[in-house]
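Take a look at this single chain, the form predicted on its own, given in structure tokens.
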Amino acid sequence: MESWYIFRRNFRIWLGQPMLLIPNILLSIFIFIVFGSSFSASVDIPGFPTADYNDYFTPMILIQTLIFASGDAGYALLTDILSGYFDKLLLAPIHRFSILMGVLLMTAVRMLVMTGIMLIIAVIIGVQFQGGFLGILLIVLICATFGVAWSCISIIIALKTKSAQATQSAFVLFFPPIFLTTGFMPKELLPHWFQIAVTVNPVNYVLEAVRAITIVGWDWTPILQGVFILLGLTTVLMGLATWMFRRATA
């Protein structure tokens, strides 16, 4: 009930900070048709998966979408810092825990709602999913769960460092983990360095099993790896923001 009122004064102040979501939407969909159109004559390469170079691009602009989006959630509760109402918080009777997944539930509206709104401008813009609509259930709450875990990432760096600065520049760390995929190219056709860095790379595991959803269908080999690779990556990320918090509030 206490993580319930946290949460709701959260969207509260997210539903009257609607520019808070429409950069980011507008840069993915800038991504989208851009790089959309310029690797389209890819399909006509032989072995290439898809038909439609889009239809093999939406996963990739999906979970770039909320890793983009994540680093709103360390941000937020920097804000909460620095103006004194964390403090407060604490000095409240309620549980400590409470605060940390009150924003964490907010963290899972907003990349719910951010994977909705991707995935209605993927269908306007012509992508079929094969998966059909049980399959977009599952992409949604493959997202959803990425995104709230790598959000734990921003927490994290706020609660360590406390300062806006480095908060925000922490931005750039998220960019490795979404390039180094096979967001662009199937992994047969990348550099050998390249196809190191992405059997390494945990993201593209979740990238996978999004894209056989959308491509193929229900083949389980890529999507049961993905929803394990996830479900490790969440207990991991929620556990280390979970361990700070503890320190930051002990």
Second form
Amino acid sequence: MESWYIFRRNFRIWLGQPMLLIPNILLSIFIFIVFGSSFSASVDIPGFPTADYNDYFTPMILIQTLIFASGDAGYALLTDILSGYFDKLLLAPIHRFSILMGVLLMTAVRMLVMTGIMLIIAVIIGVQFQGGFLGILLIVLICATFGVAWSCISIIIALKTKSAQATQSAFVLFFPPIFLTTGFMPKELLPHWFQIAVTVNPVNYVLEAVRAITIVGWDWTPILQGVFILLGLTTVLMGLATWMFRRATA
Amino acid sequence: MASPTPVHVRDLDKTYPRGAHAVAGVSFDVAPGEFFGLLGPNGAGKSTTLKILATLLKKTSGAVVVAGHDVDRDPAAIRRSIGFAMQDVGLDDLASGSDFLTLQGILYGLHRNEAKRRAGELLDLVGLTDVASRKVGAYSGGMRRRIDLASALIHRPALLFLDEPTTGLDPQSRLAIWQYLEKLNAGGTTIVLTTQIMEEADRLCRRLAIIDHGKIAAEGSPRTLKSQIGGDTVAVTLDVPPGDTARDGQERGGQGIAARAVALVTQRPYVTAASSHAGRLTIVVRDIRGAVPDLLRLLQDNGIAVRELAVSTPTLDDVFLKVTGHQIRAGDTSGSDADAAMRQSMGLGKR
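Form predicted on its own already given; the form predicted together with the partner chain follows:
Full complex below, order starting with the chain above.
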């Protein structure tokens, strides 16, 4: 119950800061248009799976948007730590984990909103989702879960460093997982070293699950693989965040 | 009814992970209903001590019992029993004053409507009803302290911790907060306050511990502490008739009027020392109560005219200087200013 009220407070704060959301969305639209156009001829390469590059590229844009937005969770937490409000919450006779729960609930809502906006833009651009309505629902679920899991990284950094600079600059760490994927090109068209990087990058499996739903439909092998890896990733990152939270508030 | 001792601290020690020895063997007790003060400069260990008492920091060693609960064994029970207004006022800048207090109420177990009502009550108490719907971030320094104090009172705690509640405030805001605190204490709330403002300690605290470099240097009521310095001083300027030897500061052969006065007052039991210089007597008294009228009467009865009289009392500054060997340097808050500046630049960076 306390988690709910802390979430409500976080939500109100978020609503009061539209500039946390708008630049992020604009950047994603920009990347969508610029990259989508400049790679549009790739569909003529033999072996390219789709006829429209945007269909292929949409999952990449979703993942990129969520990863870029994942820093907000750590940033919001850090703002409270530095202002002393976090201490005020620790002082209250509540279960301390409800503070973390409040942050994660807020993150989930933020990620749902981001995913929703990007999906609407994709539909407007004319992207066809082969998985249909249920497929889109599953994409939303996967994306929100991934967004929350990935946000745990910024939460961990905020709790560990309690430094604005460290939390802000952590986004540099986000580039390899975004770009070392099959987001632009199918694996078969990538150089050998890149293929290895793609294979060990857990984010790629999540991406491929979303893409399978988008361009193929209910292709269970990549979907289950992606969901399985996503659950593992979520467990590990949330576990680490919880552990770090316990340490920071002990 | 035997209520538990609000605060019991024995041999409290705190060494930070990076080696700073913030608190080095502090012991004190606070009785129910007492207004107790920890007086000391920045870095003396006041805030660290209070944070340990409030369960925000773990001690290194020692025994701490707050509101009857051991700080290690039952921190949750302590949190329910205390109100704590921290030095770095932990406010929610983007929330309105009433939203902020209402959430505090809910977190302290009040129902939503009850929390709203209580928030209104407290806003009224600290005189912020007019700005209740404004964002806390827009409040002035004094208003921020007041709403923070209000948030510490949300669950009507019987024990209140205040970490430098008026540091950095203008005299008017300071006075307003002092008056709230006096009212609360009169209503039965036990208050433990830290301060580096002598005037504040002197006015509010029934008992004080002077803390410096993590150790308690002296403890007692402000009055007792000051009386250790020596008593009050009465300075009397005599109306010296022309030709008297006291005129030029020479008390030849003890014949002058000033010498006679010194001899007279020294006989009084409450006078510990008396001397004169150029027609001015300096009389140190053990107890000022009744001393002034008696001295005046004594001098007048013996035909010695008094032109001026002034009483000076030793201050806590004198006490602090004596027990620690240095001045307190009140108002040096460079540390928290830096924090505020950092927070501000952060806010500008992303909002």
